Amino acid sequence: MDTQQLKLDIEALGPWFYPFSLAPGVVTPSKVPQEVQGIFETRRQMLEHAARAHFGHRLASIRAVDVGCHEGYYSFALRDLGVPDVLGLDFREDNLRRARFVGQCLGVGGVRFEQADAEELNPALLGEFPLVLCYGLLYHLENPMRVLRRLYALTGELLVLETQVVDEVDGVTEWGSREWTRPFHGVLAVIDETGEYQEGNAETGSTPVVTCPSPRALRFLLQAAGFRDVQQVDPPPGAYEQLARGKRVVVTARK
């Protein structure tokens, strides 16, 4: 492609969320801030890090779903580790333009996408992977659970999960009666995205309402939803200073 007909195509596509380098001195205009799009390199290690560690040689014959794909970023980072069959999906046609676009550009095969609700999945139809990803959705959900439950039925060996995550609570709440109590551990905070949401921000889920999770309630939701061996993974040197930080996590967790 012209390189003129090409930044065009790209300011027409845009904004984007995403530097993808399309051709030589040919990048994406992220709009995420300079300071802040180290976030995309430290998941894309600890990405590599986890499958790697699952699956080693198996990448190359498996299947694997990105479930909230945004503009394929790690769809395509699948497709770098030799995943040869990667499936992305998204709740938002322009998301997926751009992702579509992007591989036209740089003549990826063997990654396709599609548009969906995460939170309205049929796993029936779409059958399971080996390994399901799951990247900067969670925390954007009315319906965490429901959604965590899909990709339970979607997930054929491993889920790699990130998420923003919120301070521990722990504490004793009454529980029908005013002598009768219960523990809870971990907690689910609600955010109001509204603003967001109806300024047509593309970083918000299908609804305003957020519920983002502490550490220790995503750890109960996976295994309520059927998860074992949940794990974190650590950060890589140098990491983006939220997931240094853990006030993002990412996690694996088996089928």
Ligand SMILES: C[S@@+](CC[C@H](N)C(=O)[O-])C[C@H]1O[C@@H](n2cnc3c(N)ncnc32)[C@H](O)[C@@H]1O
Given for the second form:
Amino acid sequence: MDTQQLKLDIEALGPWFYPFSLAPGVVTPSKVPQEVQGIFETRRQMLEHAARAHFGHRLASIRAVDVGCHEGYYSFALRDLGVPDVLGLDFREDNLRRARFVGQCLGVGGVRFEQADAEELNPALLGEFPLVLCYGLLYHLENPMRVLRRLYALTGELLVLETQVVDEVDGVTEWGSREWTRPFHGVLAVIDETGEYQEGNAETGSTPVVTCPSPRALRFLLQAAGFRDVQQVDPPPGAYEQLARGKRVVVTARK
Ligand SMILES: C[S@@+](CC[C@H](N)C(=O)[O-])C[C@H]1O[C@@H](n2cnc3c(N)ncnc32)[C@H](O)[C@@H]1O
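Hand over the structure of the form predicted together with the named molecule; the form predicted alone is what we had up.
To see the whole picture, the full complex is given below, headed by that same chain.
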């Protein structure tokens, strides 16, 4: 494809979330502010670290699924790590159109993109994946536990999940009488994304009602879904500030 046509296609498909380098001197114009774009590489490094630590040379023989894949940035990152068969899922067809375009421009084989709602993932249709990736999705969900159960059903060995987290809240609540109490296992904060949702923002969930977990809640929900050995991945030196400060976390969890 000639460069002029490539630029026209990029413009027609936008707005773009990630800065993909599609040809010499041609980068998709990310709408993410420059000072925030460091988040992409930090999360990629954390994914690479987690995937290599668990699978090692077996990365070259597994299949992986990227749930909430958007334009496929981390699906392509998995392919770059040598995973031969990657399925990217997202419920927004517009995002997937850009993902497929990137794949075509870069001539990447072994990565497919399909439309799917994370709340309705069907392992009977999709099968099991040794590696399940779920980045940047959990805190855009109305029903995070339902999705964690779906992810557990899809996971063959390892889930790598990234999410925003809210500050921890510890405490007890009354539970039927003044004397009867129950401890909290962290909290799910309720967030209103109505504004972004109604503006057609391509990163929100399928409804404007969002919950965001605290770290303890995240661990508890993952374990309640069936996962074990939940570990937080250390941010690398020079990490994007939110990951460095633990306001976003990457965790691994085993089936
Ligand atoms: C904030 S973006 C994160 C994209 C990418 N995973 C990342 O971390 O950079 C959230 C993505 O999840 C998708 N998404 C939101 N709710 C979904 C759902 N219920 N099922 C599937 N995809 C969903 C959105 O369309 C969007 O592409």
